[in-house]
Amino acid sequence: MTRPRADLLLELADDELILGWRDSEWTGIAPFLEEDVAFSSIAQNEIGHARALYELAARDLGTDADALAFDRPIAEYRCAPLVQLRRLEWARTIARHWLYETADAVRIEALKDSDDVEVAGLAGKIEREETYHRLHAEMWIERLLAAPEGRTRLEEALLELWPYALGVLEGELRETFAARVRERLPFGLPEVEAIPRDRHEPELAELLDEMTIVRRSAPVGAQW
């Protein structure tokens, strides 16, 4: 049975939703001011291209953007628990930012490929600013490879969330990922099992609470 387009759609639109929130936590905050300002840029396109999913899914489903991203009980959240993490130190922040990047590029690379004209259209619309958004990253990789400390402390953020990477794809689009990560790093990553998207870690629930606040707080029927 072919998979539903929605259902695609949701998984893409919550991961990007999410990652963009969390990234959005490094505003004011991050250890470079040129980073305040690259992870609110990258955040604002992450949730810019949730919008435009979720858009998608809800001319399928029958109903709006809004009440895809803010109104499903927390079950229904489809997204990969790597973006569901809250907000990491640095380097894992920065280990998270590549893996996620890595994979998403190879789930574009499908999209744009695919039988369908608008899920294409719209993966090559996103593509064009994800590709910034892998630049940055492959940036901060280089750099912390560079110095013993960065080294070290980026393989083991590396080492920590990849069975949550591995989670991001499936099937042969996991494969593709994990040999793209591999080949890329100068060491190693273990054989390990995925942790899959029906899991929910528990910032998730806090995050959903904290994003939802103001829509919960409005009658119900108000216009956004």
Second form
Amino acid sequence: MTRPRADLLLELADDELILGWRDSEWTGIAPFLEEDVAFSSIAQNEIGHARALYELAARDLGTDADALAFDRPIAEYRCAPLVQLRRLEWARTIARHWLYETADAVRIEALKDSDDVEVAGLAGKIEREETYHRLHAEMWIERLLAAPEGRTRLEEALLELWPYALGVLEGELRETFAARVRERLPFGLPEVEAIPRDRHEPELAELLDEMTIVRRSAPVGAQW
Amino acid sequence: MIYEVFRQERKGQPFVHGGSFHAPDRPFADAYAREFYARRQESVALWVVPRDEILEIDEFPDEFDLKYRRVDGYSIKARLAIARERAGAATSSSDGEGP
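Condition change, the form predicted on its own to the form predicted in complex with the partner chain:
Time for the whole complex; same chain goes first.
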């Protein structure tokens, strides 16, 4: 890894934070109670991972996790467009969840092999929770694929999100990810251009605005 | 489908009914059981059972007095009182004849 590690950590942290917020938009309105609790819990876990990643990055950058999460100008957020999208529709939410978890697994596996013991250690901790997120995503995919309506809706959602999903990873990792996704599905996904990480969807500005409202309204130095 | 959950708080302790939830199949039941009954480390193990698979028995004919099968057995309070009274009477009569 030639890039500074804070760079890489921020990329990951931003992905987890923004996806956590997007997933939490289902809290209270998920299709049924049990799923509401489960999905909200996953959202909370993602934000927990973001916090741990920001803390590690903050040490390198001489700041703190909250400042990294909430005080940066929008242009500095490195989250992939896949997690920025506001998709309050269940098939797309599940499709994104599964695509993200599959990509994240590839990324975390690579980080666990990192020479940097702190990064490798944190990746290992994150991985232990992500295992359950993957099981959750996988059971939904299996269920949707089992019925014609579910399959159609999943296929539509995956086609729409595919270029975004490819943008989560680069190079060899992207290839590994694409191969895993294709291997799992009974239908094909097209060869498309990946939507790169530096693109900001219009929804991101709205989300950051909402996400930082309490922080901006509190006096500097407020303790929580 | 409704699943019933039995939780064990510590190793070696009995499983106690914790509650129930809806899930369409076993993988979903597995995920939801973890979320509802173990995410705060409040259980060391769970038994998750489809309600339909539970053999429920709730009618027990009790036409004859078979109290003697119970651990607490017969109530001997009344008989004990009579016996005491009789014993008491015997003691007081013998007292009268003492030296």
